[in-house]
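The chain below stands alone and is given as structure tokens, in the form predicted on its own.
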Amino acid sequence: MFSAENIVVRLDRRDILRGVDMQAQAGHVTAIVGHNGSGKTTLLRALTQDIGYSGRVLLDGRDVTEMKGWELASRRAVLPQASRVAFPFTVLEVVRLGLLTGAAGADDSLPSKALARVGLAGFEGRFYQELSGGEQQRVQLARVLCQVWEPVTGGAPRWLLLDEPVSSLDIGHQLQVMEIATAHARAGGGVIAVMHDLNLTAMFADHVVLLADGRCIASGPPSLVFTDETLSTAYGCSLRVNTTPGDRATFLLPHTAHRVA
């Protein structure tokens, strides 16, 4: 499990984080949602040790203040909400930073597979400047993988951390990213996702924390959560789930949306 207990973030004397509480369960993707501004990055930047707190957070009952470098890294792999690349690095070089911190840094198929899994197979000799900003985001996403490859070591989950892993994507690789978040929730592992698309979150969560104004307003699976009261609260417009527009706007339904393979 990774929890987070009383979390307080206060910046330039404004508190960001309001004695927030979560849990998340290995084999769950559990997604942080909730308005601009909410707290959702400064959530998991705590919860990554990117930025002082006060509370505590644990992972498998450990306070992670405690825990070794090398152990975090072993153990979680996180993907920023932005990464950027100040020298002219190939694809390759890129995902194989995660080799250099994980525990499977021996392996040198790791790279490769990674970049199939997320649909750029053939791209490690391209430079990563030259990429789109969302094949950017998948190699990105494919080094983490690279950290965290195996779901479970020694017994133990190991954890993807996304901030907004989907938010550079057309639709069929937003859908292809949450399968691979999905397929590694279920293999045992365990994913943290701040999301904005709130079809997508229903679509893929098994558990959801809503955040509004710094605090934790609503936890549990998407049916509990996302309620027409509960949504308009957090974020301060009327919402209705699972109405058709009324003006007969051209509109998707994303949850009817399966990738072709």
Given for the second form:
Amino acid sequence: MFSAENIVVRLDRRDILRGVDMQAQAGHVTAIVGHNGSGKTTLLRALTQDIGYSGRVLLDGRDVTEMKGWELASRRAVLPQASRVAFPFTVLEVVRLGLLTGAAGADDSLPSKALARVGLAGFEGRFYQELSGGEQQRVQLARVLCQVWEPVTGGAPRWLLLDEPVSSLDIGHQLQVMEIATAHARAGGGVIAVMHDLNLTAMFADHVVLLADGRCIASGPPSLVFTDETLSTAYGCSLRVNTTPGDRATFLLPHTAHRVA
Amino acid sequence: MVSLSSDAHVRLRHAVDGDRENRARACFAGLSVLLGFVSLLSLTTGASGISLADVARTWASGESLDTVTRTVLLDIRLPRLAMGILVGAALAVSGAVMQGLFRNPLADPGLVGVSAGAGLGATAAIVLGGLLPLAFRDFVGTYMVPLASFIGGWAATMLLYVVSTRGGRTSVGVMLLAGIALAALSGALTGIFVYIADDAQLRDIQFWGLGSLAGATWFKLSIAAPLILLALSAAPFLARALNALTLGEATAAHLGIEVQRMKSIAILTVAAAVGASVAVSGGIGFIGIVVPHLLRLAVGPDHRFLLPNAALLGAALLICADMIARIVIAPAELPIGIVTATIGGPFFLWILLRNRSLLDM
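I would like to compare: after the form predicted on its own, may I see the structure of the form predicted in complex with its partner chain?
Everything in the complex follows now, all chains and molecules, and the chain you saw is the first one.
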């Protein structure tokens, strides 16, 4: 279990997070959602030790600040929102960096498997800089997958922490990436993703953490969190949630929204 | 929908596209041969007209070399060659490490003020050294100038990093401008020391500006070599961390790299290599920027291969430059800094123009 207790983050004398608690279970896809500037990415960056915070972040009951860098690297991989690579690396060389410290260090075939997994088979020899933004995003996902390829090692789940993993992707690749995340969770691993798209979140997340103004205002399965009232409060506009006739899947059309003056 | 291509394994049996490791190894072998070749050439090039064939013939026939030949070879050309190899390797490797650290191909110790800082340290040591208490001077002894040069280089690198990095992101613009400011400041302070220096000290100081291997002796070598060798042997341990760092500091940390510690080691490495080089050979530019850049184009930016290849190519290039410096206006000599800048400058511009798309600044 990945959990955060009473996380407070202040940047430039402004409260970004004001005491957030969250829990993510292995085997589940946990989504962090909220309006722009609600603190989604900041919460993820606290979970990944990128920024200073007060409160505690625990991985299977252990405070992550007490774990070594290599130990954390073998337990969780992090996909940033956008990645610039400083030098002209080939795609293969970028993906291979995922093997730097992971437990699977020896398996040479992993980078190509991971590339095939994200739909980029045959891209090994291309230069990273020459790819489109969406392709770069998926190369980075392949690198992250390499780092925690086996969802469970030694009985312990391994985690994917994804910051807006589908933000620059077309709809086909959005589905593909969400399916990869779901498969990782179903195989026993853990997934925490910062999400922008509420429909994809409703489709794929098992657990949602809804942030507004640096506080967690609701958490639970999407069907419970995504209500007209909660979402309207969280996003500051009047929203109407719908369900499909057959399997009662939650969806949300912007057409039904009214701006609150 | 998630497609797992089944032929992925099959393809991997063969050399994979995008894998430049074999090319990098071949390059290493080629450069080793090249370095050996130019080293021999360098030993047999010079004003006194001794050729290696003569020496080999003398040795083969069992006679001993005459004193002049012996002196020229063992006490003039050999230490000069060794110095050229060490300094060339040090400059190229520290260029590559610094570019990796700043994640920018323009970060060169010569361009961003590290060499100027080292020069300031050396000048200060020459001029102020005489003012130190005698006991301390005896204690630090001949290591004082290289040590001061090292401290100057280290301080400049640290300052540069602190100024140009905020929140784990290094701003290229700030780095280059700060480097220019640092170099100017170091130059001004060096000027003050030049102003108050006496004649003997002036002759010592003048040497830094020009850059030359001419003063190489076994004694100087014994002072610079430990620092340079220490720095060069630390570099391979930085390679994996520098690779991770190309994705940014946060991602490097996520990959398990102890980023802060690694950065300190990298800065110390650069300072030691540049400081020691500047102390014995003055400011030699362009090796640190041209060599890593060329190699990145040839074998890719993977630092595990870039660093050792840079050491070899840097050494070979500097020896070639030194030979040119010795031949062009023989029996006089050009300062080697002029040679590296005259060849390196236009060459570097040419590389830039050809590869603008890949630079992605």
